[in-house]
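Single chain ahead, written as structure tokens, the form predicted on its own.
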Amino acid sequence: MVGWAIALHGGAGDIPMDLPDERRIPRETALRHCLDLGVSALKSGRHPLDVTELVVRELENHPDFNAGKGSVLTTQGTVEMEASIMDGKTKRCGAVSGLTTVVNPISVARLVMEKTPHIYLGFDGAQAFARAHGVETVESSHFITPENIARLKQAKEFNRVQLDYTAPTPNLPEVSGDSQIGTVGCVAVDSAGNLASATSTGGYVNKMVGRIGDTPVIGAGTYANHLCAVSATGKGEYIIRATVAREVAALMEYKGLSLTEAAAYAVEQSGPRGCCGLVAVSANGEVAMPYNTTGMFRACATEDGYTEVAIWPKN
């Protein structure tokens, strides 16, 4: 039975089980809001490309997620945002890296897909392309929040790159109870079996300027074909090495695995425990949201009425 389905995430990592309510509740509320937004769009007949872009834009606008407004800072105290989007039926896709003033990087990624003969634009070229197409921009200071300045200061003091929800280490108190969350993403399928995936991120706290993660790498952080759509989150270097998003599709196509089996195997084989999570939907409306981290901010809904908004494993 073919039916619509949608899943989204707000990052995976060592999310402490005692995450304070003031840190947890706004994120859960945002996930629920974004899920409702996506479900309404699917029910109204919007194409999954439109739906995933819409949802990711909303996640980018939320300061508690590491994308758009909430993007974390590089070692030089700057932001370098990246995003990608992909259509399953045509395999058309677009990606960007190194954006510093764009409010919604996911929309620039879609413009690259639709308005250029290319797939991937980065840094000055991507910024110029965004300006040429009238995309909303702001001063880069818009993204530099007090919380992210504090996170960068902490990471520098201990000479580390701060990964998604890095667990507290001895003598290293976490800023405001947690570290900044990783990638955001959304996958969707409509009742006709059209699939799409969209992913956006601000990268790692204290990352080297110019570092590119898995999010804009088609087949690593984002992938969609005629069988499934996948958006990954976690430690990008591992996700790139394992081509995690493409691995899910390949296991379905060549091994005949179900979406649930393929997604679980791809996460399991991605690297050491604590490095990866993903959300995925199949062409016939199945949903999978596996992760090998402590938790993953996630939400999903299907046409048959199933809905889930969660952070940690369900009891």
Contents of the next structure:
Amino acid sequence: MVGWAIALHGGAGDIPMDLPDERRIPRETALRHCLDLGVSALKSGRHPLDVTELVVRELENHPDFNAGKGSVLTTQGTVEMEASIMDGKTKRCGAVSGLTTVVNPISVARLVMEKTPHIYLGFDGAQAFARAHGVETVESSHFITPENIARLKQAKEFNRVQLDYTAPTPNLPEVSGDSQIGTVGCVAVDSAGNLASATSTGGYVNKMVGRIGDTPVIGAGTYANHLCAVSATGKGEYIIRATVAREVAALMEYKGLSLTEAAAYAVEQSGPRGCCGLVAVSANGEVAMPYNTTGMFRACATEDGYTEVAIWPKN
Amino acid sequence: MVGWAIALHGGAGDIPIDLPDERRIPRETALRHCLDLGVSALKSGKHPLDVTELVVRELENHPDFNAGKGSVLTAQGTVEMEASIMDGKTKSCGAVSGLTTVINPVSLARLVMEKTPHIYLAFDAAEAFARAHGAETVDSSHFITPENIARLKQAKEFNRVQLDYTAPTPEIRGDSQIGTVGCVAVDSAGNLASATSTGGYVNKMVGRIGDTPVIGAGTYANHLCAVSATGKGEYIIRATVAREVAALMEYKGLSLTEAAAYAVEQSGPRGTCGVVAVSANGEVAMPFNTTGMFRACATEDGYTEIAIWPKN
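Switching conditions: you have the form predicted on its own, so give me the form predicted together with its partner chain.
Following is the full complex, with the preceding chain placed first.
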């Protein structure tokens, strides 16, 4: 019998070290709050599927993270949200893409897993399914924040796809502080070794309508098996090519690496510096949160009392 | 320098051994024809991305396979096609889902890979992208065949999702031998590519996405091998089958044959899936744990094979 463990992230990217307090503190507070929620749930014996879902719901509801409310906008100024969830013991999973009115995409992903013979539903079909199951929906405008309208305008001005953490130019300090948001995710393991991973996002600022990233692609942004649970964040296209989340588990399973080694290697191999980060827990109650970006909004806790809430590398 | 190799499939599933000639022969002929096309292309020096795309286009155009024309129908009687393609050396890839009018989904997947900063486009936006890039489109009715209308009716009568090879009752067993299509190829320089295309499950929920466009599940290629999977999509996703073959080779040092066999075996219960795979060394593997898999392969040393059931 080993202890429980939980880790969560609010996105990895080019988060400037001089992030102003008014942008840093609300996010740190949110990470701490979500960590507390997750820890309470684990302590009260909730299954990691429930724990990761409730933590991700909380992150989706927080407007400062790129998921649910606060999702970045497509090139047409709309939101298209995606999410996935996976259970390590059974490898059951659920995923959704192209949601526009569902308040909590992660919960629809879980419904797909539990209420259909399928894994992945997208766009109109996913929206119809959500409605048929009485999932809470709201006018699309609910998800759109002034900060994201500004980010889209900025990205269009620079006429390129902007990873939400990338500051377009170094000469515009007034906007470099404006893009510290990203995919959210949570992984958890209980003392019985049950593992789960959940991830949710609005995607890339100024992305093409209909563009699907790594988040709903099982094995890329989310993965869990009997050894570990992983949730990735960063440049979606790199994460898909490198099957990052699956990579961590494969390295543990086939090369015998520890969670820490496997997670670090998977991040390192995913692409150039600035590519991605992930949070992972093992069946043994270990935690790893590596990233090759400037920073990653993250938090973790283990049953032996260790907790961490951080953004940049610890020195 | 090693030889080229190519393998292709027209779907794995419960293909009855007593499949009538009038259903078996056209499919075998098509497999042979597609193999010849692929081999000619490799011999004339075309890159495996081109080779796999052209072979899968041919399979999409053939109405007896579940991709492009001949795609199985959703619960609403519509088609929703998906495809993906991947280049082993660069790991560039492209994927599409929810297509309703694009004649060759695999070519659209390639366009996404080559003409956008993204990998995966779906549904209305993918259709719009197709039109913006002049991809050939046609009225949806083009893809719908009488056989698939019958299959949908049958599936609804039994009120369950039917993998297109699963026979609900013996008297209609002969009616469901179609499945995902795919092709993998390697040239003498070790360039690898994989391409897969499908209409999905008979009577699937509208909007349901399967393994075919999920990189690492239905399609995968890296510097070691190229893999295309077919079968029960949900199992293939959970088991990340295509990536599994490469991971076993890379991290456990298994050969292509061992890795492919193990990946299929571990994917789920008997009847789950099959794969075609080639390695950078010019080897081929085509394991399956279903009753049969429509398949064909050839290697530069002259070996060719066209088959449906296990060889005894």
